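Next up: a single chain in structure tokens, the form predicted on its own.
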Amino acid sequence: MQVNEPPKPKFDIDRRKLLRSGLSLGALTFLTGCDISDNDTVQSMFAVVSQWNNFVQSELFGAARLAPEYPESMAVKDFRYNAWYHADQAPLLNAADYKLELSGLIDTKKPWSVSDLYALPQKSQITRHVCVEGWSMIGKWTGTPLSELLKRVGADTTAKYVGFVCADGYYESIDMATALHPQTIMAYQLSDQILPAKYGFPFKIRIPTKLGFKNPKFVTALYVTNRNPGGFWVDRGYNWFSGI
């Protein structure tokens, strides 16, 4: 699943340079008239552009740039299903037999059970999920901090990657700032029930600085890594940083 990192863009410019410069795939439109599905060239200009957003992407975020969150009021009760299967067709863990696996540049890779799970701190948001199809929704999501598990078991926060494999065939990474940011958390609860089986018990990585893709349901291994490992949507074409 693991590919090797691909060539850093090699840019030349600071932070005021970066919001003046404006580029991103939406520079590309004069390609419209392009066969996207088979030109090589215009494939290549897109990776480049996609390379480039993830760089200006990367450059504007840090920890102290937090998604708006919202009054209880506003946290919808029957939050929207999405998934490219039915909701019948998702996984059903059991929480006795699950264990969640660590791997990679991480100390101590003991798998660590539900039961471990909800025994750490945990902590709600009220934040707004940002679907790449063009759909959002606020919710009411309750979990433990991704840092603070991250702590525990010693990972090596100066790794560059955070990857997760699903049970149900997902697969998504993040780079290490987006794991450490306050707001991205493992999510055992929506709406103050525990996580409902097609929502991606018995958690799912709430991430609400990132699109809605970039949050994977059914995590059932966790690792650390100077690798990209890309992801599902990502090694279709989608732009891998996605977040603000």
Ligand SMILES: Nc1nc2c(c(=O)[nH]1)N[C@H]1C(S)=C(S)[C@@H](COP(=O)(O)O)O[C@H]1N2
Second form
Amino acid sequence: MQVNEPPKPKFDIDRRKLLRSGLSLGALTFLTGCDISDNDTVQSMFAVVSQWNNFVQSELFGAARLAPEYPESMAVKDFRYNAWYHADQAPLLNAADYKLELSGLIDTKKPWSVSDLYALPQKSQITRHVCVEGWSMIGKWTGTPLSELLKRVGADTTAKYVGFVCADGYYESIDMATALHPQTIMAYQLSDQILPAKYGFPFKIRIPTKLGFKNPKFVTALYVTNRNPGGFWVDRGYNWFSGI
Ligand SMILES: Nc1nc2c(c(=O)[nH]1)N[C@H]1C(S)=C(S)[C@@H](COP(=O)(O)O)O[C@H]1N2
Ligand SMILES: [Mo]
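I have the form predicted on its own already, so could you send the form predicted in complex with this ligand?
Let us now look at the entire complex, which starts with that chain.
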């Protein structure tokens, strides 16, 4: 399997980005009492603010909070594709030999085949996908609540995080409350069709309460852990919680 070359970090925290985030250097100086004029200090201050954001967001996020759902007529059929590489380079996973590997704080680590996954109970959602790059789109996704898989494999749901590894070298992680949220699903279908390769075959973790980049495609491994695994874009500067 060819792994696509990851992009160079392009999210260096600069003045412009800081300003867009609603903070000014002056405000940070005021809040911290430090004169933050050099870039290293701004970077580390930004990391502290991002940590604080993770905390505030997870405190505000209850399992009861549902993302809006829309009428079927609003679901876009020709859904937009996104990754850091062109769609024709998306990994082509073969249903016959695909296995979802499980590890970490899970009792039954037997790998799951595509047909094992398809046999789980499924439901549909018509929700809005919001990409941080400035576009959003309503789609219809169908699949199994992630909580259902976690329950069946004896995952330690008192652990803090669920991490995902993808076939293209992407990786992501979410807090346990989001993993158990009723709208967080392993989506096998988009617009009532088996998920095409570029949209994440055999499945994408669809999380309507999070920004698009927290919805990993072509997931090949899943693990439960108490150490925050970070994520592909998070490790390049985005906020980890990124709730919407
Ligand atoms: N494996 C993997 N998952 C990924 C990405 C990626 O590059 N690789 N991009 C993320 C981003 S930024 C977005 S907006 C959505 C795009 O999903 P779509 O192609 O189904 O619209 O996938 C997310 N999940
Ligand atoms: Mo995105």
